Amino acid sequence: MKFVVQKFGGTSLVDEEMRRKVAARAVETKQEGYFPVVVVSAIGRLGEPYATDTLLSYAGCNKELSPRESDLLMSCGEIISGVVMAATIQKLGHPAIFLTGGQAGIITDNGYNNARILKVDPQFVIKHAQEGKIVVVAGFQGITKEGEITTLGRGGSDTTAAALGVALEASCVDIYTDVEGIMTADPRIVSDARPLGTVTYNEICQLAHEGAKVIHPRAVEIAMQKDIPIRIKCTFSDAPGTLVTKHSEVYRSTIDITRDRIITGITHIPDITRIKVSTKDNLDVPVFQSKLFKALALAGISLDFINVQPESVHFTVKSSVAARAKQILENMDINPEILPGCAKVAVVGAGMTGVPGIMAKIIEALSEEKVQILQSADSYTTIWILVKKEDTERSIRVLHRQFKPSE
């Protein structure tokens, strides 16, 4: 059986006209000889009556709402969306059936609000597809071995689609959004940003982790398990979108690859605070450093951009938790230096591995624009720089201009 998993986000489902377009895409896929499995998110965004954040707002005054109950509440959005989508497909004259995440075989651990998928048993999906039905599945949710409903965290519908794609050994997983694929930069910042025809799994994971919001990195990591291709496409356009695969060269026959691309895209994460702690006056620096990191970990504060030196420790946190991190350190008689209002800008590209001069070009471009680099780090596929908030957009534009990933 040739399955194609198609995931549609909430903005693709907000009204009857849009839902009919989604249904038509599923029907078209079936007519092409595939078995479509449609994964849906909750309808709309905050303010829409059945969006996830709206559902949570109904219980906003109840501070005693447990993670279990909040998962039950949040799961309702995808159930409503899925039932409506199945009905829309049926209106087009094609049989369809809706399955919750649990009915579709998504088995998770007990991590309410951010559960991990343990296994997928798609027997009911296969059964209904064999009967000629278009199967609609609620994204973002699963069920524990004990029968408790769980949710998969923000972006969880992408994860559902990828997990089903792997379990069904699908021909591909299509992630439909309101943009025409993965862009070389945020088009709201860079006017000449362009969609990328193809990217590797590693590149898209880095782009997603560093601020690109088109697909959740967990979904990509799951699809990598069996090299299931992912296509990022626009619900309202026939543009080819972006193909995500292990090796883009495999698709030379269908995609025009004219050169080896060094840099794939520029992305960023705003609202970051840098914290610096001096270790000069400590007799046992390793013990001091260990206590520092353990205290922040026990408080559930995630650290990034960590730089441990003999006389100091630098790291960043989300600005929303900076005050709490500062208080924890002060309770340990540590007087940290706090630099709020920062942003992390990432230059991503699998082609940079082993290529000299990339950092030199970054420094050259930013220095010409009088942008101060506060901190930097690198990996095989990414170079990160920390800049002041007011320099963020200027940094993205000049780096995009320097590396020309859209060409």
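Counterpart to the form predicted on its own, namely the form predicted in complex with ligand ADP:
Here we give the lone chain, stripped of any partners or molecules.
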């Protein structure tokens, strides 16, 4: 059986006409001789009646809702959209059935709100597909061994699709969304961002980890384990989209393209806070430094942009945990310097390894725009720049102009 997993994001399911297009795509895939498995997100975004954030808002203050109950509440969104999609497919005259994450065999750990998939047992998916039905599965949710409903964290429907793709040894996993593939930058920020024709798993993983939210990085990591190709496509156009694969003989011609490409894209992560600690007045600096880092690690606070110097230590944290980090440091009699409202802009490109002059070009572009670089860091495939929140979009645009990432 040749399965194709087709995942549709919330923005692709908002009204009846869109849902009919989605249903027609699944039926067409069936007619081409594949067994489509349709994975759906909740319908729409905050404001739409059954979007994930709307459901949470019905429970009043989210913080008072226990993680278990908030997962039960959130899981309703995908159940509603899945049942509606199965009905829409049936209306087109094709048999269809809806399965919850649990019914589709998505078994997770009990990490409510951000559960990890432990295994996938797709026997019911296969059974119903064998009976000729188009199977619609609720994305973003699973079930523990004890029968508790869990959710997989933001972007979790991508993860569901990839995990089912691997379990079914699918011909490919198609991620349908509201843009024409993976773009060289977020098209909401850079109007002339261009879709990338082919990218490798590694490139897309980097882009996704650095903030390109078009696909969840965990989904890429899962598909990569079994080399299941991923295609990112637009629900509403016939544009070719982006093909994500590994380097292989089959894609030799495309390897050359990706290898020639120095910069793949520009991404960003907002809501970052920088913390600076002076170590000048300490008698034993290494002991002080290690106490500081251990205390933050013990509290489960993950750090980024770490820069240790003889007289100071700098790092960044997500703004959501900044107050907690500050408290921990103050409890140690440290008086940190806090700079909230920063963003991390990343210039990503597997081809930049060993290419001189990239940093010079970044500085040239940003200084023309009078953007102050607060801090920088680099690996052999990414250069990160910390900027003030108000400079974020300008930085992304000018870096995109400077590097012109494209196919």
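Because the structure is predicted, anything quoted here is derived from the model rather than measured. For clarity, a rigid core is taken as the largest C-alpha set superposing within 1.5 Å between two forms. Positions refer to the first chain, counted from 1.
**Student:** Once the core is aligned, does residue 310 move its Cα by at least 2 Å between these two forms?
**Tutor:** True for residue 310: a C-alpha shift of 2 Å or more.
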